[in-house]
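Next comes just one chain, in structure tokens: the form predicted alone.
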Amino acid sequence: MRQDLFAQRVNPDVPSALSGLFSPDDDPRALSFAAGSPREDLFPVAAMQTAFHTAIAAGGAHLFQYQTAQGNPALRAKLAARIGKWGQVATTADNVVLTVGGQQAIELVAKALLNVGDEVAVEVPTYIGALAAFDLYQPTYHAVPLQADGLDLNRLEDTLKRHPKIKLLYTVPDYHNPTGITMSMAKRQQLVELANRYNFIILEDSPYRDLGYTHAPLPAIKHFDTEGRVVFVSSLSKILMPGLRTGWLVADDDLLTAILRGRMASDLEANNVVHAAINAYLEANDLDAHVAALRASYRGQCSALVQALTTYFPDEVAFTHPDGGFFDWVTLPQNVDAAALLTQAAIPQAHVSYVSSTNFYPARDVHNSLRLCFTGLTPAEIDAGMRRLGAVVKAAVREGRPVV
């Protein structure tokens, strides 16, 4: 097919964000912490069939034509009040859309505010999903480093006093992607207090907010909205199943209009089927329960990872201590290329996978960190794998191998 008959937006010789982030390795000793995936066997398999038969014999016919495009009304309910219970955030059912899990739901404020050439400020490292939703609309993107507490809020406010024109920021405050790092509850009404006088629009994006494994979630951003110009954004992906597709948004006045606009034409509507199923587990389950068990586990699993690194891998390399999510982040010295020693070292030698930062940043220019996912590995395995890849970064390290 010519090439020229399509947008430029999805133009085949630039490469997706998202695309190439999982390099295979059939070697039966092989361990990927590169997918940001939650343990299969904490799945709620027998409960959520259950819930799909509920659904079904309750809806009959009916559940499985055209409804609505917000989606399923119990279910938008019943997260209305978990975001009241769990971020502080005063709103309803009525402001509540779901989508096809956290990404349509970035990928929808990206369409409903950005043209071509719009500036958008991001975090970085920041999470490689939002990337691929924004490049589709190709903003100008302008980079705010992170504190060990969230936002340098400092220079956030230097890049918009040198930008008035950016209309948009994207932030993962709890437990983020793919740092771990969660944002300051003073930093939360500060980036509010930015929003009003800058005239922009965030967009919080919090799946892992439940995932705390040290204290309760803190107050979300939007709890501290006085102008309808946060938009918060979740998901079941990482407490319940991703296999559901299930995420949601919160959203006010005319910018909840714009979303649905959008969301219209993107598919009409939600999954009804699906949502009743999750409405109807919700209604015969304890979320709450079930979330407390997947922190029990993953703090174990994020405790190994910890240790691991702490005892494998060299001096010169740093790494965060997260206390919720599912990620560690880890900083090389500056002269090692991580996506180098992937394809070079950890993967034909340690038959060990991670994520590179370049995929991380807009400019794809920072060569020497790597994310770490610990939450589809037992802490057995956790420990083999850093065992065998600080082996390769000790090397590499020795070696100085450069920037490749």
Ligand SMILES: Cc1ncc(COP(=O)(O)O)c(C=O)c1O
Second form
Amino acid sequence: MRQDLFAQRVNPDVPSALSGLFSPDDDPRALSFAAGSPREDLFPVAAMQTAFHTAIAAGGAHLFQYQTAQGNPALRAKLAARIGKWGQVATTADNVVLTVGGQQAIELVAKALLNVGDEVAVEVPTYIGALAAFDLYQPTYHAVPLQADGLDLNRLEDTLKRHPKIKLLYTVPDYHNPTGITMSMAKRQQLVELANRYNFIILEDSPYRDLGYTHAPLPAIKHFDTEGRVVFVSSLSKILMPGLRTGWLVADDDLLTAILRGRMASDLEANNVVHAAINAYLEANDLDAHVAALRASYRGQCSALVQALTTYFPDEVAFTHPDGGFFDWVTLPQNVDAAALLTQAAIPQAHVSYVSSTNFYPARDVHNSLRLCFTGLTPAEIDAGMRRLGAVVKAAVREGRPVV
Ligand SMILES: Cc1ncc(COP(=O)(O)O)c(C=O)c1O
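Now that we've seen the form predicted alone, could you pull up the form predicted in complex with the ligand?
Next comes the full complex, this chain leading.
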């Protein structure tokens, strides 16, 4: 391959943060805790099939025509109403853009804001897909640690004082990927105040906000936005089906215009046929009831994981106790390398895969943690997988040296 002709943004020597999500293990016992896949048997396939028929019957040939860069107005209105109800964001269809998954929304914001070398703050660990999107624009990263109630705002402010040119902050405030942490209400408001004071944009990425197991969603960060500095991003991937490839964003004024300009350059417009079908689905079905059923299932899967980690993992290992979302974050002793453990023991011996921590840090410099996704597996599979993983983790901890 003529790699010498490639752009630096796809430098083949630096693997994408998204690589390695799907591990090659064809053993029949293989259990993947790696990709953030929702539970497939809960997909409302029949209702969606009916919705496609309804949408096509109603829309006819015109449905298959080019439409608008922003996407289906009726669906945008429903999503605006939804985030108004559950996130207290006062917005309308005019400020909503339908995207190809939340992933494209992140990439569009990066495209609208980032020149090569521009400064971006991210909480760490952070969503690997966001790093993959930002990496294409070759920014300078500043990593800000998370606390149990979300981003460490003191550390963020120190960073902003030292680097006043930071123009974008990326955060996943609700049931964070990969840790499951949720940002407190007070911090949401304070974060917007910092953005106003230090002049940066907040990219609020919240695909898990409906999937809380103990309480209703908190108001979005965008609720506190007074200057149009927050771009709110969400997705139907985790609450309906990822194959619909439907995400959405809420943005204001010139930023909305800039995002739409970037979107037209990438794909002109999102998939109108799919969006008409989703709109028909939402008219005929109760999405909140569907989400409640997901929550009931995921709550049980989450407690099966926490229970199994408690039972099978040694005391030297720490893990989060998520109250929503898809993930648990497991921290091994400093001297155990999670990536080496994955390839040398977890996959070949335990037939269990996960995503190791280096992927979640822009500097790829934290080696002893890992992310487990519990939503794609039954409680029995979770128990079996953690029993096997616990055994190899115990062995690695006992050896007391890096697995290399
Ligand atoms: C935090 C976060 N943002 C965005 C996405 C993108 O999802 P999708 O493009 O399927 O909407 C994911 C998927 O795992 C995610 O965890």
